[in-house]
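Shown next as structure tokens: one chain only, the form predicted alone.
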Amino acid sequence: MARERWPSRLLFIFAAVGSAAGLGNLWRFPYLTYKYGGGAFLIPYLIALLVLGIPLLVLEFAVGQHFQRSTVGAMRKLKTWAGAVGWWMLGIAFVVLSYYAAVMAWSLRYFFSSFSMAWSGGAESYFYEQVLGLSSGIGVLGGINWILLACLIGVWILIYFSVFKGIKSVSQVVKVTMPLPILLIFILLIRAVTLEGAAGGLVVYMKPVFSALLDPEIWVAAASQIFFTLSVGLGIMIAYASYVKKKQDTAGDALWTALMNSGISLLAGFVVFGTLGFLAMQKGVAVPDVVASGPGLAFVVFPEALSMMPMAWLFSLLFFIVLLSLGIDSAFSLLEGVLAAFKDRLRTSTMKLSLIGCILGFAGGIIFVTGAGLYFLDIVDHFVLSYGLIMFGIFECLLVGWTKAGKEVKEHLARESPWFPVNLWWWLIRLVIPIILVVMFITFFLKELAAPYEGYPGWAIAVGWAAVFLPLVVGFFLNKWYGKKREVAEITVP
């Protein structure tokens, strides 16, 4: 069968940017910039983008495009046993998708609540008590939040209709969901910078503190943000690039994707801190007193600020449409990366595979819409991102940089992107990037040894580690199955 193809290079870039630009662009990058020296943070950030992010993205694009196979198939081309690594990361991607969809369910509920501004006067209690129904701790599961469950079903319906026709339906969706949040971010930016007190927030956000550059933690934070924000290490970009024709500028695609992703992060920061400056003035406190990161920023602090604006319901609608549109591209890209591996080996229709994938993802996400859902989300997210993705990044660098098949990837890159400094890139992925990732891994692990993450009990920490390593166990068995299916296909298909 002929491999699916993106209708155009632009739509491939749209899909890649949509996958990379997710909720972390809105709630993690601005906070890190504020925390680590303001405008000075952009120096290690840009260095990490050039030394770590773009080379890794080029690697994944080149691997998928050259071998014309999903993550598993491409990894097996490098080394047969590495197919298990491919399945491992797809398993982790599926875990990420299961809780990412729950966060989108929060956004969907807030979207509908925007018409009545239900959180006015009590944004924090609304989020933790009414929306989440948060229990007293991870050991207290609580019941299923039925409203959130209904929203979760709605999210999975959206995901299904994004991927049910494979690249054909994905291409149609990204025509809307990629440019839409950028347009809305610009609208929110104009609103934010014209608010009273916005200037104070923007100063806090961007005022450079160059002494922060002497702190090693700022460099680890910048490298982490770059690594986590580009969707590398999840198998998505390899799968997406496998649908690209071989004769296309691989490095150029990666460069556009990385720069657009970073641009969205920077714009989002101006929106967030302009709005926080307004909130601080309204409350009569300093900007640092209202700064938050993660879900607290998107679902407590920002809604509180929105409720104080003129035409609050309208700007709330726009804000949660941004969250939903940023989230949906990342969500269905995670699923498509997984489905691509099965589509390479099964004759089952894409619609049926998509339906099975959505049902399993929905079932896996139910735990995240219980009273203890936020706790489970927090601990699983911490372990799979801090350890799983980094380990896969190390594996793919070593597999490409030190194998015979990896040299084919290098030759492909030199052929399709003659302007790109391939020899420098080759040196980076063989030595520099693995060292950076090992340092990141050790840094995170030493913190883990110093104290249990967020004080969670031992069994909860075990759940986090299980989320990282159980997919690897499953991956070994799936890799054997994949190999057997491949042998049959090569014998029976003329």
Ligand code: PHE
The other form holds:
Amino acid sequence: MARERWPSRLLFIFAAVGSAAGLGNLWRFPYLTYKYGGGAFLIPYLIALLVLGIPLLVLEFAVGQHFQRSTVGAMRKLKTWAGAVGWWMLGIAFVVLSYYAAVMAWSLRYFFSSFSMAWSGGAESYFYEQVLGLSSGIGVLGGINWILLACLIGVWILIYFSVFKGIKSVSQVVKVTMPLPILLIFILLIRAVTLEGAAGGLVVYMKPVFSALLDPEIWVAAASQIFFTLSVGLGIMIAYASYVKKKQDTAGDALWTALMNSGISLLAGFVVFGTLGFLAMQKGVAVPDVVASGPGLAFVVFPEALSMMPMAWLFSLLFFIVLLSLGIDSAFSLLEGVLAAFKDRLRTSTMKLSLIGCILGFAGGIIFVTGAGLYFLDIVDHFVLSYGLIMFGIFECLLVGWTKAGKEVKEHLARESPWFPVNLWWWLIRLVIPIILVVMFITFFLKELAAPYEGYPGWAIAVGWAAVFLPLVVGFFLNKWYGKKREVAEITVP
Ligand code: PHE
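Please give the other form, namely the form predicted together with phenylalanine (PHE), since only the form predicted alone has been shown so far.
Full complex below, order starting with the chain above.
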């Protein structure tokens, strides 16, 4: 059977940018920039992009494209045992997907409440009490939130119809979900910068504080943001690239993806801080008093600001469409990464596999729409992203940098992207990046030992670690299964 293909190079880049540009661009990047030195943060950010992000993206693209296999198959070509690492990455991707979908369910709920501006006058209590029904602590599950569950089902239906025909449907959907949020961000940008007080917000966002660069924390923050924002370390980009034909400028694709993704982050920051400047002026407080990140930004502070604008409902609708359209292609890229590995191995129809994937993902995500959902989301997100991505980054670099099959990847790059400084890249992935990542890992781990994350109880911390390591156990067995079938096939084929 011929491998599925992207209809064009452009649509592959659309899909990759769609995956990269997600909630992190909107609710993480602007906040980090503000927190770590304003405009000065762009220096470590750009350095991390050049030294860490783009080389890793090039690596994932080249691995997928050269071996023409998704994550597990490609990892097995590097070293058979590394297939287990591939499954491990995908297991973690699945965990991320299950809570990413829950955040999208919140967005969907807000999309519907935009018509009535249901949060006017009490954005904070609306989010925590009415929408989430947040329990008093992680130990109190608080029952299922039925409205959110319905929204979650809605989100999973959207995800299903994005992947149900494989790359064919994905490439149709990204024609909308990649450009749409960019267009809307431009509209929101014009709205934001013409609001009273916007300039005050923009100054807080961008005013460089160069002394901040002396703090090592800012460098670690920049590096981990780059990791998360480019969707590397979860096998997605390997899977997507495995559907690219073998002859294509791999490194060029990576460069375009990275540049567009960072451009979206930068723009989103202007929207966020312009609007925060307006909010601060309306409330008569200083901008830093209203700054937030994560769910607090997207579902409390920003909605509050929206409710104070003329035509509030309209801009609210636009904002939540931005969230949904930014998020959906990141969400289904996570699923497609997992499905691709099964599709390489099984003859089961794509529709059936997708359906099974969606049902399992939905079931796994129910915990995140309970009263304690936000706590679980917070813990799992912290552990999985701090440790999972970094570990896979290390594995990927060493597996490509120090194996015989890895050398083919380098040759592939030299052939397909003659303009790319392959030798420099080679030493980055063989040595420099693994060292940086090990240092980051240790930094995070020491912090973990110093105090339990956010003061959560021990069992909750154990849940976080389990989310990181249970997929490894599953991955070990799945790799055995994958290999068994392969041996049978290889013995009988010749
Ligand atoms: N890159 C996405 C973002 O910035 C998040 C993501 C990470 C999506 C990993 C898929 C995989 O929001």
